[in-house]
Structure formats: C-alpha cells, structure tokens
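Encoded as structure tokens, the following chain is the form predicted alone, with no partner shown.
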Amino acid sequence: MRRRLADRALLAGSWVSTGIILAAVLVLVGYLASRGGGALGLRLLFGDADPLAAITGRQPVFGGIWPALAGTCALVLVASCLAIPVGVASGVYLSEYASHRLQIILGFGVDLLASIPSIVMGLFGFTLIIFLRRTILPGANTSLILAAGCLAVLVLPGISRATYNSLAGLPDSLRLTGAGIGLTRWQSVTRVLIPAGSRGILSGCILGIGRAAEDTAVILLTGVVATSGLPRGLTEKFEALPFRIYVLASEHRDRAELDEGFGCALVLLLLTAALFACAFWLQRSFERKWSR
C-alpha cells in the first residue's frame, strides 16, 4: 500500500511539475507575441530599405534588424564549427581511450569550465585582445570570430559532457561486438559505438547551438556593436540580436521602441526554435543513415 501511495504520488508530482512548465513556456511566449507580434513584418526586418537589395548587401538597413539577425546567424555558425567537433572529440577521447585516473582529472576540468560565467569568458576574450594588441598583434581588435571563439568555449564543456555520457552509457557488449568482428578500436568508435550514442550526442550539440544564439554576456565584450550592418568578415565587428534586444529595453525612448524590443525577442526565439528544428531533422537524418 505503501509503495503504491509513493507511485502515485511520484506519478502525480511528475505531472504537476510538466504542468509547471508547459504553463511558464505558454506565458512567456504568449506574453512576447501580444507584445512583439504586433511590430512583426517586413519592416521591423529591414526598414525603409528594399528586402532584396537588403539580403544582398547592396542598400544598408537603417531601423531594421537584418544585420543583427544575419549576424547571429554567421555567429552561432562559426561558433558551431568551432565547438562542436572538439566537443564531440575530447568527449570520445574521455570515454574510450583515457584511463580512469585521466579521465577524473580531464572530467573535473571539464565540469570547471562549465561552471564559468558567461561574462568571465568576455573578459577573458578582451584580455586577450588587450594582450595580442600589446605583444605580437598591434592591430589586433574585438571581431566575430573572437566572439565565435569565445562562444565556442563556453559552450565546448556541454557538448564534451554529452557525448562522453552518451558513450559510456553504452553497454560493454556493443564494445566487444567490434572487436570480436575484427574491427579496430577506431573503427568500432566511429562505426559502432557513436552510430548507437548519436542521440544523446547530438541531443549535447542541439542544446550549445542553443547557447550561443542567444548569449549575450560574452558577445557585448568581444566584437558586437549596435550598428555595423551586414557581417563583412570574420576580423570585422558584428550585429546581434541578443544585444539589439538589451539596446532596445536599456536605452528605449518610447513605447514603440520598447515593442520593437519585444519584436526582437521573438523572431530570436523563433530563430532560435528553426535552429532546433534544423538540428532535430539531421539528427533524425543521421539516425536513420546509421541504423541501416
């Protein structure tokens, strides 16, 4: 009687907290969409400039948040680029090929650099500029791929975390399945082991992808400026929209302003969701390529 009163009760505080949360999901995002939706369209994107000429770099948006939104774009994709196939790497070499006192050793510098603030990691990439400038790089300045970089370290401990779990997670037989087929330790990591763990793996990626998007600590110290246009290069300053946002809320001068804040939060958090549905198909994708 006991144990099932605690089933029950287990089953019932489950229910309540996902309750919980589908609510708090419902406001936030009914409460942006009353506010924004109204300031969504081809305007709050581009302004007075043409959408074509826009995209294509040929007329400057003065009023529009195509830049930034083009500029958070180019900076989760080099800060993916850069966080992922280390992430994805140390996480293996974690798993299955450190020994047990290395794998203690790496795991709690691992958990560390997790636990860093974002805004630490800032005024560690500043640091760095300032020290470049000053020794071997005098021309040396705050851009996106120093931002990307940064990003990409505050995010790397996730994605190491994920597929070093996903990994040893697995059970000893599908280790032994390799070796006793004749395949070598590489090509049972590769062929056997990260095919079965590619769901918690990528599951890791989805969610740092999800980071950088939407940081915004890190990147108001290391490139991103409230009007630079369009993304010229790696080397050059950025728009975002996680700082057009806290521009718009800090510094807004009247309602209309404000809404268009509230605008920008929600095509972040839409931009946000598509990046999720794109990580979710390739993860479905490459599920289906590795289970043939």
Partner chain sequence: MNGATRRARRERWLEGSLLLAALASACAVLLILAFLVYFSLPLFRPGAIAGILSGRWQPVGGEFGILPMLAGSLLIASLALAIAFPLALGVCAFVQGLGPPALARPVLAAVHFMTSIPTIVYSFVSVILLVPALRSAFAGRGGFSILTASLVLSVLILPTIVLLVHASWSGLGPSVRMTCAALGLSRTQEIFRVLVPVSSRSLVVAAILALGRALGDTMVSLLLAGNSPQWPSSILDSARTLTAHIAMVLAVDSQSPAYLSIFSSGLILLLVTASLTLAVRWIQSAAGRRRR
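Numbering follows the first chain given and starts at 1. Remember, it's a predicted structure, so these values are computed and weren't measured experimentally. Rigid core: the largest C-alpha set superposing within 1.5 Å between the two forms. First, how it differs from the form predicted in complex with the partner chain.
- Taking the rigid core as fixed, one finds a CA shift for Leu52 smaller than 2 Å between the two forms.
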The other form holds:
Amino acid sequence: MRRRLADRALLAGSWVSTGIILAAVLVLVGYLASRGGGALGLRLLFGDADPLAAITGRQPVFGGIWPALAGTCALVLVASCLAIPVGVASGVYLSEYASHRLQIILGFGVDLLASIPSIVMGLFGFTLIIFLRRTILPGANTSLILAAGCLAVLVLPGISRATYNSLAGLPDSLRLTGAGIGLTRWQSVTRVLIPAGSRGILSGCILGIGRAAEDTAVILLTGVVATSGLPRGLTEKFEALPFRIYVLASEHRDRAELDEGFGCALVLLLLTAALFACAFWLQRSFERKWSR
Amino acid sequence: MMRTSAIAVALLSALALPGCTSKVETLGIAGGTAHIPVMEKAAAKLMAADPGIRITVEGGGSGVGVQKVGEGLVQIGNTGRPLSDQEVDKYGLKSFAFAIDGVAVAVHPDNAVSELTSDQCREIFAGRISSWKVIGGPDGPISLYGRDEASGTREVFWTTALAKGEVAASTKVVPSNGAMKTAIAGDPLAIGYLGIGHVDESVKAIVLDGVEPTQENATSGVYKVNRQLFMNTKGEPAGLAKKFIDYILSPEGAKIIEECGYIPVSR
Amino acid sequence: MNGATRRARRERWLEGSLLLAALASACAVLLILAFLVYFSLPLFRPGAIAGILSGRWQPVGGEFGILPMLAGSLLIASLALAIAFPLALGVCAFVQGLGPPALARPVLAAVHFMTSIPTIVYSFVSVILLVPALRSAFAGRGGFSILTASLVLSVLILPTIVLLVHASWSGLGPSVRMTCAALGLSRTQEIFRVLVPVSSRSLVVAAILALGRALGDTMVSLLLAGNSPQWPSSILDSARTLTAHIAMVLAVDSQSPAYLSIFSSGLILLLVTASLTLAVRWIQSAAGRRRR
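Switch from the form predicted alone to the form predicted in complex with the partner chain and print that structure.
Time for the whole complex; same chain goes first.
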C-alpha cells in the first residue's frame, strides 16, 4: 500500500515537473511573441531612417536595431571564419591521427577550454589588449576583431568535439575502404570521412555560431558599445543585439524602449532558434544515416 | 575546408571594404552615464550633418572615463565630478565643464514620503533605518539602490549628501543613471539617487532639508548636492574631439543640454 | 619514387597543421590561465592576498574582499541546481515512460529547443515578469534576489541535465527494461529503483556539468541578483556573483585593488570550473575502469 502511494507520488511529480517546465517555456515564448510581435517591423529595424539608405550605410540609424543586427552578423561571421577551420581541423586530428594517449591529453585540454565561463573569456580578451598596448601594439584597442576572436575561442571546443564525435561515430569499414582502394590518409579523410560526417560537423558548427550570436558577457568586455552605427571595419567598435537587450533590460526610459527591447529579444530568439533548427535537423539526418 | 576559408576571406574583405572606400574620421566617447543623453543627441546631430564622421558613445562611469581617455582608448572621457590632482598629473588631462547637474534622492512615485532631512538620508543609506513605516512611508522594508565604484554620481552623493558616511552592504548596485531610474520606477519600496537631469514622472525626487531638487536650485547652490559635468581630453583637444567640444559649448549645444534636463555652464 | 616522397612529405605537412590546430585548441586554456595569473601577480605582494580574500567589500573604506561574491556565486548556483535537478529527473522519467509515449518526443523537442534560447532573452523577460511577481509574493523583498537569479538559472541548466540523463538511460537499453518487466516491477519502480541507481555516475556528471554552467553564467545574476556585495543571509537577499563582479568593476583605476580583485575573481572562476571538469573526467575514467 505504502509502495503504491510512493509510486503515485513519483508519477505525479514527474507530470508536475514536466508541466512546470513546459509552462515556463510557453510563458516565455508566448509573452515574448505577443509583446515583441507588435514591435516587429521596419521601424524596429531602422527607426526614422530610410531603410534602403540605412542598409547601404548612407544614412545613420538612430532608434533602430539595424546597426546592432548588422554588428551581430559581422561578429558571428568573423568568429566563424576563425573558429570553424581550427575547430574542425583539431577534431579531425583527434579522431583520425592522434594516438590514444594524445587523444586523452588533448581531449582534456579541449574539455577544459569548453568549461571556461564566457566572462573569463572576455576578461582574457581585455587583458590581451592591455598586454598588446604595453608591448608591441600601442594602438590596439578593444574592437570587433578582438571580440570575434574571443568568441571564436569560446565556441572552438564545441566545434572540435562535434567534429570528433561525428568522425568517431563513423563505421570503421569506411576507413578500411579508403585504405583498401589506395587512398592516402589525408585523401581518405577529405574524400571519404569528412563528406560522410559532414552533417554532424556542420551541425556542430551551426550550434557554435548560435552560441557566438547569443553571448553577451564576452563582448561586454571586448568592444561593444551602445551607439556606433554599422560595423565598418575589424578594428572598430560595434553594436550587437544581445548587448542592446542588456542595456534595455537595465534602463528602458519609457514604454517605447521597452517594446524595442521585446522586439530585439524576439529577433535574437528567432535568429538562434532558426540556427538551432538547422543544426538539429542536420544532426538527426546524420544519425539516421549512420546508425544501423 | 579550403573552399570555406576562401569564401571566408572573400566575405571578410567585403566587410572591411566600406571602411576603406572613404576616409572616416572617428571619435570615441566614454565615461559618466549622466552625460549619455547629451552626448548621443549631439553625436546624432553631427553625424547626420556629416556622413564622413563616426562617433561612438559608451558609458562605464566617471572612473572609466578618466581611465580610457588617459590610456588613449577614447578621445573624450566624461566625468560627473572634477578630476583629482593625481588624475590630472598622471595623464595630463584637460577638463571642459559644460553643464550643472544636481544629484537627487528619488523614490517610487506611489511612495507617500516626499521630504527627508540629511540625517534621515544618512541613516537610511547606512541601513540603520530599514523600514518605510518609521518615516511615514508604505508598510515594508526599504529597498536600497546605489551605484558602482566608477560612478561620479555616487562619489558626489557620498561626499556631499552622506558626508562620507557608511553605506550598507545590502545596497543593490546598478551600473548607470538610466538603470537607477528604471530600477526605482519598478520597485515601490525603492530609494536611490540619480542626476536631476534623469528625473522624470516615473520617479519622485525627494525634497532634501526643505530644498526642492531642481536644476535652478542646484545652479544657485541652494541645493547642496550638485556637481558639474565635464568632458576631458588628453592634452589640448584636436580634430573631431575639438569640433565636438566646440559644438557642445555652442548655443546649439546649450539647447541640447537644456532639452536633456541640465543647465548649461555659461562660458 | 620522387612523386611518392613528395606525396609523403605533403601528408606529413598536412598532418602537422592538423596537429597544430589540435594543440592550439587544447593549449588555449593554458594561455588564458597564464594571462590571468600574470595580471594577478600584484596579488602576491605581502598583505594583498589577505586583503582580497577577506569578507568585506567596501572600496571607500579600502576593503576589497571578494569572499562575499564567492559565497554569492556558490549559493546561487547550488540553489539553481537544487531546483533544476529534481525537475529534470521528473522530465526524464516522463519521457522514459511515466508520461504518454505520444508526448515523449514533443517534450524532448521542447527541451532541445530550450538550449537555443539566449541567456540574455531569459534575463530580459525575467526582469519584466518575474522580478515584480516575486516582489509582490514576498511583501517587497525578493525582487532582485538570490531566489530570482536561481529560478532563472535553474531553467537555463535544466536542458543540460535532462539531455545527459536521458542519453544515459536510453543507452542502458532494452535489456534492463525487460529484466524489470520480468521481475514484475512497475514503470515507476523501474525508473526510480533501477535506472536511477544504475546510472548514478551519469547523474553526478550531469549535476556537475550543470553546476559549472550555473557558476559561469554572468547575465542572469548581473541583471537579476541585485549585485549587492554582502554576505547572503537569506535567499530573498540580493547578492553579487564573481561573474557579475567582473562585469561590474572592470576598468576602475588600473592601480587600485578593486582592479586586482577582478583578475582574482576570474582566476577563482577558472580554477573552480576547471576542477569541476577534472572531477567529471575522473568519474568517467573510474567508470570506464570498472566496466573493464
């Protein structure tokens, strides 16, 4: 009898916790959509500026989030260019070249890197600039390239792990086939294994991009500003969506700015959700292809 | 992978291109957060008039302003307090006062309390008076808000209004004047302090020792908790920094300063 | 012959560059550590360490102790874990068969989706919705508080736990399920008397990783915990975490102990998260040894 009671309680607990979590997500997304949905539109993006002139950068935008959106895109683009080649290459090395011993040691290093809080990564970027200014580059300043570089280091371990897992999950028969038809190791990696694992690798890269797009703490210390206009170059300061949301969360002057905050948050959520959906779909189709 | 990096390089150069096509003159401004509305408005006006210039405005607080202009990270560093002699000596800074701003104690508009003495004020911020009931306010604990260490507003408020007294560790800390206003407007039991220029109907400014916190009273000196707002440059300002400072100090700049709720310093 | 040598040299060269990428990813953490240590060096002057590792933060009085922030970090993160962990187990049990099978996939998809919601979006919506709600629930206290931050963090780390535990339970396979069915155990008994004990190591690993995530987060505590540098005495008090402290104090005067305190905070954060990673490694390798 008592056992039945415990059973019931656990069953109820399971339903309740699932309910709580689903409710939390629904409230969050629903509230955001209802408040932010109304704000979406050309005005949210461009304020009073003419959209065409604003996109081409001929007219500065005030009171719109276009510069922040462009800043985030530039940031993500540069960070991906830095992180994806290195991350994929290191994943390939760990999976296909490294000895077991090296796999454990280097793999641990990658795990450690993955565990570093993003604010510490930002702090690292900040100290790097101070260091550079004191030594070889007195003109160095916090900037787009610094922020993107730190974001790249932040997402690097994820990409490396995803690549490693995708390749390690491939059947050994593929490796043997490559060797069997006389391919060198490099040829077998680039022509057989990477194409076979491409969806998993790509999925990992996209998740990394999403993480770079949403992170606030890194850019907070490495060059984001409240107003700068469109990003003009790698050594310039920039605006970014997550920072805009942070500023509006702590200081919305009126209802209009609050609505802008909701619009901004919704845009960022749509961006990361879309990236995530791509990654999720790719990962699924990768798993279906190779799990038998 | 080779192809990806080729595309990446192409995209990167596309990104860098607009920067190369025309010579852009840039100006970085950082520091005191009371200044931000004035700086942003002036920057918007100047940039709209001349597409060839770029002005970035950051906050951070007065301490950050001194640090950044001193290290050459920005060209203008704002402070909501006069520079100390050490700061002037260390970096060779030059100050330009442009406005007067009082620092007001503020509470939620629904709060019945609208007057305090300096003594009460000190007791409250030291955490010794912790209930609103004691001073005729709503039924509930006093929720203290203060500013970060880099803040010039905090510095002025602490030295003048609190006479360098104790500050309770339970004080919640917000990073800017704007954030202070938002925090007080959202918390019915809040008390905090902010530049009078930032006060509007969303918060209630407290009459201190019988003196209404207005910019007029601050200018005349009747309201004791006041300071000047400064722009600081490393050495004599040059180029765009000079142009910007001249604009702020011009009659047109004075109009912007007034629109933002401050009183311009007459030259 | 000549062609073969050239090809071999090319292979070696390519392998070398892959190794370089792997080394870069694995050693980046050492570089970050080196920078933080270098900038914390003034700490090792006499008296400095005792000053930083003391219990009072009162810069105007010359006291720069960061222990209250360490306490804030630990309290907020462990409270978040204490809230999230049972909820996560409930969700896992729901998905594993306590709930209707038709709902299992949508619930898992929702949890997956949660991983893509930006931290700053959670924080923004919570500032607007949760802070006033908790404030009125606790008669004026509890607005910007430890509780608020922990609640939001628990939602943030829940997917980490659910996905890891779910993977571990699914990996146990049908044999466990059939054994349980043969023994006449109910689903609830199967999950809480068999799956939970059998997968205890995975549960611990999931908890540690989630704790690391909670400790490393900046934006939630910066926006929601109130940032007061006091020893927390109640979960309705406000507190400052080490991460928020870095974001808050960065760039005061570069000579003052306040400036030094942020590098110490960064160093402490790095060491704590690194030892959590080490713990995970150790548990996993111990598990591997036992299985063999």
